[in-house]
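To begin, one chain is listed below as structure tokens, in the form predicted alone.
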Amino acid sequence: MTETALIVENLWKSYDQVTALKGVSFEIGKGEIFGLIGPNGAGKTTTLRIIAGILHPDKGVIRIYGKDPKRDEVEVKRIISYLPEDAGVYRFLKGIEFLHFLAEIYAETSEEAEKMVEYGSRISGLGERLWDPMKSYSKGMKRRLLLASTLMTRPKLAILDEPTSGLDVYHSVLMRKAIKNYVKETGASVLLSSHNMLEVEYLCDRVAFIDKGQIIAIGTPEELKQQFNASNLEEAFINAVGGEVEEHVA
């Protein structure tokens, strides 16, 4: 692994008498799109919102590029951007002002915005509706500004819950276009949630299953296959896990 730009180590999380997180580690390489693959309810959402310092873990040791995010807030939440599964609009904002909006605070310079509002409408592909209130707009194309305005302020992390929820398939396929060049294009590196195995395998260079709070296999893709006898991901999860995936809480 190249420089290493996550180290997740030894996260645990309860919430009243359930724990959602049992000792969760794990590492994330430099320009690494890297996917965190589990049912409903196995710890998924409760890590990316610790590593996005959301919640605070009750154990455990996080670093972003070296820098504690408790220590070093102001200087991580620089260099990371976060969309969550649930993410919401200004409902009565045009879509181009919601992206100036976030540009001119994460911006040190009005030509620095420009930029990033002019990447980020790109990304989006929503054309002349970026001039348009975001009330008006479907669940896709809210997604759809929602991801190009995280990606458009060039984090070195990026935490992506479900980045394609919503969307259809020809601009899901747009969207993992996207932030497989985000990636090349920056050297940043990707951290994503995905119920959709097909993007995991297109999209992820690693992938961790996570279970009942537990990461019980990395690898790639073809690695996971591999291990657990299985001709997709889907698949090599079920066959993981015992072959059988409970409901869980929390």
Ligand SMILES: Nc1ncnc2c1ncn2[C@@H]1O[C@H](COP(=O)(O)OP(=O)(O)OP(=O)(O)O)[C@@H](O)[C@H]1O
Second form
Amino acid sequence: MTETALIVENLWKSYDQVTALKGVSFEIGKGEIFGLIGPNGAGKTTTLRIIAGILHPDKGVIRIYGKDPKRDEVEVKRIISYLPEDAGVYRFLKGIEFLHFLAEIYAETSEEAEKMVEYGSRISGLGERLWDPMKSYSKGMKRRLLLASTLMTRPKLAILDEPTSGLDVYHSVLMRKAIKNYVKETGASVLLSSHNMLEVEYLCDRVAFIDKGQIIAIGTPEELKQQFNASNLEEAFINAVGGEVEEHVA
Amino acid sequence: MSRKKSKLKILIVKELKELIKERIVLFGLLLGPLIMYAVMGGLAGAAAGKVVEQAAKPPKVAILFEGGEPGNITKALAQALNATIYTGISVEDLLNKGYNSILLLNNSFEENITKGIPASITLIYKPESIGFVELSKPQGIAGAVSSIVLQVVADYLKQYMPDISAGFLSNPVRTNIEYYYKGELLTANQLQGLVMGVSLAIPLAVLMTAVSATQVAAISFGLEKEAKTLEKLFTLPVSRRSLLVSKLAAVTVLAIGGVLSYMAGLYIYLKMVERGFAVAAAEQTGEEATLGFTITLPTSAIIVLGIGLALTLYVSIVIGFIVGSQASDVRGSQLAASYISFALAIPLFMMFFGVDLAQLSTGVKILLALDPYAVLSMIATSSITGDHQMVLTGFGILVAQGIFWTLIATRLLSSEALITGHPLIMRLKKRMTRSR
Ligand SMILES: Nc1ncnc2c1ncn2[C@@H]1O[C@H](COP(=O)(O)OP(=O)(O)OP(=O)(O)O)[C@@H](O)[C@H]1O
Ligand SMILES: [Mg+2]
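If the structure you just shared is the form predicted alone, then what does the corresponding form predicted together with the ligand look like?
All chains and molecules follow, beginning with the one already shown.
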């Protein structure tokens, strides 16, 4: 058995016109929350989609708990769970039906499925609204349900693309706590992307700065602050991407 | 521990739950045909009552005799038609008296008949309305005149030929017509079955069900695209093939629902028309009336058509998936599916307007072989004329089409372009702008 949950090695990916990833490499340990931070268009979503098995890399190696997702596709998908950046919901399904649908796909027994739904319902915080069709949910309600459905299947690696985007402060805090608790309880690993430095400092054990398709720094928030001579992660990030903000403003 | 439900079943149920509530599916496919036929049946039934009512109303006939005294034949006619003979009055005046049918007779009419020369008479008819039944009433009166004259002649001839009947005179030889069609001798009934079954019922059935199936298949992808649920769906621990199969199964269930709705609707429609006739006729005559036509198809033809329709349905659904995977939302997928269906239906329209597809050039025929609807109509025709080789060829073509489109669909479904953008269309656009 390996001590790492995820190995990403030299990922390259081009779309029709742009090269989105230019040799991205990093590792995530078991029980670790790992944050991918970078400006818009840096390649975060592309990286997460490749790891989730939705896109194929042009080049590079991925190992999830030692398994090759290309070879053991269904097996790997069973131990991961992915929250897409701009995921939507089925219009006519009720929230509770959606949770049941996913639980039955992932669970081995119906008891296990019931437990998953119970857990998902709880962390979604939607209460009675779970029995309404999902098209009646607000943006934040949809996001909470989707995040809950992602954690409820008990993935060994949860891949969360901007998990709290669109959530109010109160629910953002609740969701972060849910993610942290999940890792504490299960020892699972989380890979997330975020634009919220507060969130990253609170949640992440280690962080990677990504810019223009390349990882420019990796470390704990403390290490990064030291490396870039900054008092907080935001400053470290700005310094890391080359102080471009001042240039733009000036 | 209880046993786990099959993944495929879970996917199918989710698919059905989501699709069945979509307005286009619910009303367009499942309830639409039923409602449409019921409304049409109600209208047609009411119209049938009117028709029977009109037909039952006897015309008021007057005979206007000009030039001299009416003879025996004219008097016999008047008696048979329950008409009064007038002389020396204008047609207008007679119409004003409330008659709507005026038979113009004169001396030469009687003279000609007694000499055995065909006579020509004029019937002036004032229709109450411009409708089929109303306009065919003068034909009835003219027929009555002919048969009465024949009766008179027959009575006269009986002196010389005691066995002769008016029926013999009116139709001395009965001819049974058989049609030589594509190397087969067919009776009029069989040919009627061909015409009714192939050129009307089958294109309609195919269009209704296959077009809806294509639409629903396209919509099932359009919904996922619009709701942005495909990305999550693709990370579930099930194979892409299971996803395709589950969608296929769900759409098939709905398409079968559509076919049943269509058949039930057609049945209700026919019953309502029939009832319309029966009720109106019963009011008029106190007797039951039945519908005047039947569609007769041999059992073997029905089985062959069933297989053909199933294959066509499969091809239509897979084409719908391909179309839907290229669209970005429900409306787009539906619109694209409509265009494709319309294009595929063109050969059927041509058949409907009497173009014999078998007469077309080889090049056009090869093109038609790519069209599942055209192949099915070819199978339908061949099954009725008993051309087994053509039926098998048709099945072969449909199976080949099914395999081809399934391969394309599986390719598209495993393509990541489904997530990153408009797969084919975007790529073509890019290629075009780049080459400029
Ligand atoms: N579907 C696509 N087609 C073409 N190019 C794409 C597509 N998706 C992403 N890209 C390009 O790939 C690069 C990386 O995009 P990506 O979505 O991974 O960035 P990101 O870091 O997630 O950005 P954001 O913070 O805005 O979510 C960008 O230059 C983007 O324009
Ligand atoms: Mg992104």
